[in-house]
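The data below hold one chain only, encoded as structure tokens and taken in the form predicted on its own.
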Amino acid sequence: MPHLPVDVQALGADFLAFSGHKVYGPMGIGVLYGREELLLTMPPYQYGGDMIEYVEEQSSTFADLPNKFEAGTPNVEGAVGLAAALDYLEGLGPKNILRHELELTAYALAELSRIPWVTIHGPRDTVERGPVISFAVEGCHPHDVATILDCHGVAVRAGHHCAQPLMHYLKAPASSRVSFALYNTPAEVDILIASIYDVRKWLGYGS
């Protein structure tokens, strides 16, 4: 959602959900899109104020969408913050954000490809890749890689990335993953590359 323009109508999506913090908004709030015809047939999952139309002793009717699914006191401050974040992204332009992120990704791929003991998982270009690169440093556990990079002020994620079958296929205990966003710069890619060289040095390799 923070990287690509998404058209739920063109996708033909029944449902689409994302977390607010993924689009630079507050934590604890998100968005759920659902097809109207599906939402109309679904019962509420939670009961409370404002989701009821009329109550009798043994029955009740529910409010129209979207109130039917919004019981109780809403997360007003979260909704305001999320709306502001979405307005900000829309103002920058999703296509502009994607272009910037893919330029960084292409630059990082080129620089990582120059290091003989770094393995890049996945395509070597941005044709079928978003602004994310999973990689391995020969002889270094991904958790060690992440810890040492963190000492240089570089934040990457290390682990299975919710893809353990892929890790089994790669015969890897885990992988390190760098993700780019609208606020990253080419200079930060340079710091990443320099820090990866230090990973090997810290772990006793000559280079």
The other form holds:
Amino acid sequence: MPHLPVDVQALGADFLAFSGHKVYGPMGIGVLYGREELLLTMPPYQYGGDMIEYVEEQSSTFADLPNKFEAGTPNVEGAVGLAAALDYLEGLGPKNILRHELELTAYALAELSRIPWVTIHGPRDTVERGPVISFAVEGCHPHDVATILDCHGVAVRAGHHCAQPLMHYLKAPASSRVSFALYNTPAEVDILIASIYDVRKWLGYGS
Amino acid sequence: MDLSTLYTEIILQHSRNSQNRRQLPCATCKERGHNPTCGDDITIELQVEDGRVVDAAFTGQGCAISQASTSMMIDLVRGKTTAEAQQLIDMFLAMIRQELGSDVDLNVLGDAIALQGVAQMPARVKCAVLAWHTFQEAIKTGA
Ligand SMILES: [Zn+2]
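Having seen the form predicted on its own, could you give me the form predicted in complex with the partner chain?
Okay, now the whole complex, with that chain kicking things off.
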């Protein structure tokens, strides 16, 4: 979410989680899908308002799904915001979003691979890769790359990307990673490429 | 943010061609420091005799800021007593936290004064202070 269409039935998933902020929704809310027959057998993980059915002196029964797992005061504004974000994505169409993102990825891959001192990690195939590109700029540490790109208005992530074993395998101390979303444009890819040339200049390589 | 306050000639020199990047055959203490979230990883070796840092050197890898900062710190503490070094480290850390008054003379920090601009860049503070914290650990455990 939101880069690939997800169908929990087709996947046969027992559980599936995603975060609101990854689908252009608010922070502090997300979705946890659980298969009904599994959720029915599970006890509440938290007790509080609106999750009980009958309370006796020595026993109680719990509300039906999903209330059993939604104790206390709900994050209403988060849920409303998340629903609006999902409606928006649904209106654009997941396939259209993916096509746009992969077009940008293909363009960026082509431009990056023309620069002799840039190494692209991972496959050149956009379908296998998805709309993210990790790369290395020869002689320039990803922290410095990210800071300099940031000053050009380009936000990339730099670091291990929660994948230290892979970084060891790549023999890279860290990497820079650009990711595309539905609001990015080919002109922004051009800014990225021009800014990468500037990284080398700032770090003392002619170009 | 103005990049020219950060990626200065002096920082690039220290990060690339430092005389301090080597191993120390007579090291009396050694400490590794790293930023696990971002990957800067340095090892500082010190030769401390009678409470004085006779020599110091480092190895490792990381961004220009972390490597330059390490080299600058080593220039600064070499020849100082551990107490004097500790004072300079406190001063450097206070400079980065922007806690120093305008009356403080930063020139005693030597080349490390060039890292002043890092105070404006929260994402890079960890890179700049790594070596200084590592030195503190080294003299705590080794001397
Ligand atoms: Zn760093």
